[in-house]
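The form predicted on its own is given below as one chain in structure tokens.
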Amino acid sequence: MLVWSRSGRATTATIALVLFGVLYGLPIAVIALASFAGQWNSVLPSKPTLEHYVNALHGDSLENLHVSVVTGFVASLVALVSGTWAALALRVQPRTARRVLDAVFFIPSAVPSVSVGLGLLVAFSQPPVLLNGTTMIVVIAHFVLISAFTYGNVSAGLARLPVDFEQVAESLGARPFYRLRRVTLPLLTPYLIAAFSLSFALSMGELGATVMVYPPGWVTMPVGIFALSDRGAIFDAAALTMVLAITTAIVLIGLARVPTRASVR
């Protein structure tokens, strides 16, 4: 419902800010406080310390960060390539076929991630394709879960592209691959970056499927955070959560600052 009066807009904005602070800001603030806490026996923590961040940036926790970044980057890159390819291919298909294949692409996003992990674990635990206990099955799990979002972002970008540029290039004798490389993909670059950013963020926070399939030597940060909290090391888990959030934010900010031809135009 639209609010036209000044007092109504102010009231709506105040309610939105309060809800945002309670539902989003407060949990983040509690995690941030816990990451510096030495003890927490009252309303606020006491004996502030950096020991939890030292632990988060050394040993197994640092290795977990490396595993998460590598897994997220590889899975997001593969999802970007396959999603872009699928979106471009389905662009010229009849409407009925396109709708059916759209639904197929979005099925993994409608299935609980634990079910995806269990399915991969059952499917790839026997020859001839034996991936159980390998890092590849973790990357595949992340790819399955994020590919729908990548495909959706690229498809939305393609739907908003003006066809005039491609038609002009075709009328001038440009071959399909040349049009793709010099016209379509440059115009699509902002959407490709957005798709990769969303995929990377989702991969960095994925837990349900990963905890089902990860091998002992390839532990992501969400799995490490879950293991720490399960052992009662809440403060160390909070510090690792903040490191995960900061790392993801740095990557996303860096991607958002990548210049594109479309943005210059």
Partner chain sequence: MAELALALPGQASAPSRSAWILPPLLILAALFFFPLALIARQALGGAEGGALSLNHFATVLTSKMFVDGLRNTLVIALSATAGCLVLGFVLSVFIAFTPFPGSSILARLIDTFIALPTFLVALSFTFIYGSAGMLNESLMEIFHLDLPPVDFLYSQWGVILSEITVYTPFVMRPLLASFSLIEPAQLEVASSLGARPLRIVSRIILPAALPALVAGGSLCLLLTVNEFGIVLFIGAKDVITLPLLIYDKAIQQFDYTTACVIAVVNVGLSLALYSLYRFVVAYFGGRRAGLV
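Switch from the form predicted on its own to the form predicted in complex with the partner chain and print that structure.
Only one chain is given; partner chains and other molecules are left out.
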């Protein structure tokens, strides 16, 4: 510990709390305030109203919520399957191939999302595969962008899994698929849930690739929020942002409560 005196500790605590408050507490508080604001002409908003939430849960905005949640679930689920598959299959590769492929599966997280969207537009606006203007291309964009994060989470979990469990299972006569189903995957469950949660949160907030590829009938919340703020409806934008954050939080908290018996000691 660095500071021992009572006054010194009080000072550092105050500085730290103020810093955190201004940097991280204030932005969220301000969005929350704005989402209830009827008017904001002085320091604090006035005429509190629920109107923006009513707007956020009606018409286009409600549709945005639906689109975001569906896109998030589908993209995260596909990413979870393919990421888990990749992480598991990577373990049986020769050493050099494993190193190279590990980097390959991480690359999508390093490429700017706008370029991912542009690539999809260029690739799938021409035969043989025409996806431009479909819902599918949005889901694909989200899948590509979050796949590296699911892969990373699952492979980190696999690396932490003691090798003994699987070897004992194998020595007891479990064939590879039986072992995978009864031992490896149950033990990985906490990591799978964490991977899914992170992917879902990232998908809910994705903007760069979505604005490149979304069709008029499939507008996600971030795009909707941008459209609202762009035409000056900033309080509605704030309310929709709150809905986004709360929806994400509800899903994440729900997932965190999924009971898993696989707590490794």
